[in-house]
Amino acid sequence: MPRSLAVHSLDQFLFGRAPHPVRCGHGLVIGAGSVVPEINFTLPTIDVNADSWAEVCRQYGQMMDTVLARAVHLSVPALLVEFETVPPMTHNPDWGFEITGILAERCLRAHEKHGIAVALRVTPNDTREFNRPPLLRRGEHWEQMLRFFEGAGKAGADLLAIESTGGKEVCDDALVNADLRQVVFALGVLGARDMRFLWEHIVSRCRAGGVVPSGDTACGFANTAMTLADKGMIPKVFAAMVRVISVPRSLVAYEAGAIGPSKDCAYEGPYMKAIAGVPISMEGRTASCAHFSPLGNIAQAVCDCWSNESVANVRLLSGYAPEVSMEQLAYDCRLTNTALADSDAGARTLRDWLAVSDAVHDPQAYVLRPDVVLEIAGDLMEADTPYERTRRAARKTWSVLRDAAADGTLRLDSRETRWLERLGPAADALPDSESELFESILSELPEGSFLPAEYGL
């Protein structure tokens, strides 16, 4: 991957905008000058079997119905529609494929008679986890996700996504114990190793099955960060240290291979944007159905999906809930593109009104700040591999929260600014070289934790 940035200049950075857009679908085009939504569904509370398949095909049919019928409604020229499997989905392939094909067929039908230029992104689950230690290069779990890959396309997938987890095994404890240094050797080293090993995988596959090979998430990690962050058990400058110390680990999908969009949970999305060019998918306000964040108006400030993330066929005041977040994410998006056609000044006015509302309030948000998302980005670019990448990502993320709490830019309360001056020696501390930090950080962790061989260690 080039040194240089994609994004040269903080007046291209855009929502709607990317520098190399991505066609998919039935005549969708994502990232070359408009906002598309994208919408995610998922079954309420039901046990997926045998004896429940039938209304589990039901259900899926039925809220890809009402979602469309919305869609239509509403005028929404373009759409992106998700389908992310629950377990038993892709421990058995078939069943993931079944339904891949009920929302393929809808889709195409919406196309044909409405105009609609739609796709369907299919994410199935990362079930190696499932294995404790994971095994990530063998074994029945990934068995059936390399079938997954293969039948995806065929099953009627226009793109392939994963929220890939390893070196989870490891960041979790550390993430709990707020170590920066554990943090780093489970995304800048176990993580970054498994996405070159998965991804590559999954583009050749993608490639063979004629699929959009689009991208991978930190939510594993860093929403995992975000979520104890919320709850006061770690402190927000380390969340907000994690989530760009993870924009190395997501940054390999593209190297191998991924050409977008990227998963809408990825909330490192806008440095993939600015790095590697690709469009990126971003969920925020309306992803409130799913989790809450710091996020919810910078998160759309250069995003080119606007998402809300998943909400479950349940029924509301006004209908069932997927239809719900599909009126909320066509007016959202109708904002964003109306101020593409008015003039680049205007979308600027508003991705930088979208930035400036949350940054202030969260380091967490600070991060994402398009003009601090360049500054770091181009820093880590420096660099050639993923380590010293992430090692870069974290010494630079304190340094730019440093000065943002000194000038005033970023409100930190005495907690978090006492955090700030520990983290900063942690991250000058870290080794220059993987295999140091490798050799160093086994002792620290319990024997079995996570096997080596499995990373190509």
Contents of the next structure:
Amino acid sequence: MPRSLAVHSLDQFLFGRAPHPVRCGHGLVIGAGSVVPEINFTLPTIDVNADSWAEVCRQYGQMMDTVLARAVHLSVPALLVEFETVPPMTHNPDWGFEITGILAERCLRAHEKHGIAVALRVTPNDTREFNRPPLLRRGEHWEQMLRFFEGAGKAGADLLAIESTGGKEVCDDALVNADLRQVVFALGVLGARDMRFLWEHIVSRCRAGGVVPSGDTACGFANTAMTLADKGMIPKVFAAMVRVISVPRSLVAYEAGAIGPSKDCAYEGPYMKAIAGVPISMEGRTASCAHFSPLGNIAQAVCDCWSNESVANVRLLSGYAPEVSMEQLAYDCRLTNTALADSDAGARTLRDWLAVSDAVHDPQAYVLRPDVVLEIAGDLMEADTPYERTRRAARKTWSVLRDAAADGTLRLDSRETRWLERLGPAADALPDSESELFESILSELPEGSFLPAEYGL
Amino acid sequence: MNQNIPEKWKSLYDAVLEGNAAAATAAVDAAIEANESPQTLVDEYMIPAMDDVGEKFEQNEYFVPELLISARAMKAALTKIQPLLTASGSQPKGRVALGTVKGDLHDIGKNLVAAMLEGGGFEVIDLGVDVDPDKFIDTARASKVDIIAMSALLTTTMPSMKTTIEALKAAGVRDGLKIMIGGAPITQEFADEIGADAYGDNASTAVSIARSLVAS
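Compare with the form predicted alone: the form predicted in complex with the partner chain:
Complete assembly follows, chain above in first position.
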């Protein structure tokens, strides 16, 4: 990865435009001048098994039909559909392929009949963590995942993504203990090493199968931190640091050949776009059907796809929830695309309103401010390895938050301020090298909490 | 905050409250040396300290890391006291088997509940994640648990809670125990619908719920 950023200036850092657009599916181009809605949906409460399978298939077909009908109704010109499997569909790839086929057939029909540029992104589960501690490079779960990667294209997937979890077995405890050192180890060492291994496999399968290797997310790490912070369980300043600490790990996917768009729940996406130039998918207020976030507007500021995260297929007054999400996404994208069509100055104004309206209220929003992203991204890319970048991310983010709190551009209450003061020395104390951190941390973690060999350690 | 802590071993209460494991074990050593009743140490100093820590969390004064530091201090002190409690025939507040249900791997909430229950004086049998109903049944039978606690984070694994309760009924062990459930998509209504005895929406309240279940 070159040391200079792919996005050279704040003026260039806009929604809908990425340095390296992605072509996929049926005439869809992402990051080439417009924001594309990315719709995602999931089953209502149902036990997925052989007995319920016919109903599961019916549900997916119905969700896709209602979504496409709403998209056609609103003259949506371009659409990305994401199918995130549930674990039984990765355990049994044939099930995942069957649903993929149901959705892909409808995407093709919508393209042919209505002219919608459309693509289907398929995201199998990272089921390797069903083993505790996880077996990341061998075993039944890994074999099933490989089979999924290999067969997804034939089943109808246009893009492949994953929410990988290597290092999560260490990160979970580190998060609830607000242990910065262990989080850095989990993400900057374990996570980055697993991403390298995993994404080299994904990219080779995608290339063989004619599928776009799109991207990953630190959802299991930084979004877990965000959720814990939202519930008042851990400090928001810590969660904000975790978000940026996750950047070098997520970046590994693009170093290994992924080309975007990043996963919608990867709120670290703006950093991916700034550094690697890939288009990114983001979710904000449109994802409140799935989870709370303090990033409702700012998440949209530099997005290329705009997503609803996921919504269960339940009936609302105006229709089923997926079609409601489709409508919300369609209107949001109309607005951003109108701004882009008007002028660069207009688009920048909208971008800045989206950013400013959130940034002051929460440190997790603040670190997504486009100018802050460029500042921190530039700093961490001064380093060469994922660990060194992760360490820089921790230190730089801490100093950025400290300065913002001091000058009032970020509001923190006394409890958050107390924790910010604690985290500075912890960031400064991070050792110089990955090996030094690894050696020292082995004695801190419960024996058997992770398997070093699964990370090539 | 608890204003009625006896001065005699208040250093133990303070140590647990502040999450100072070394000070907590030192205080326990001193108290035992002075022939203090181990049960008194637990009931009058340690559990009130954990209750106050929980209250600080509920009042948004503490974050979970601070809660866990206190829980670890409590556990360190309990490790010293437990052999004496056992020798005196004293029983834990209750025995809880908990796990994340079949098909679900999310365990942050489950682990927090385990830590808080241990801090609250309960004996905890952690069955881990992706727990098959049979494992709950086997544990209920073999370990004579008072409470089965189940966690789920996915709408698609919520039905496993109902499946497990039905399996416990079919195995004839449901009547002898209480069932509490929790997790992001879980609600009181869902708990009522599947026949659970209680629902908790965070780790801190899990302790008071478990106490009331054992007492009922």
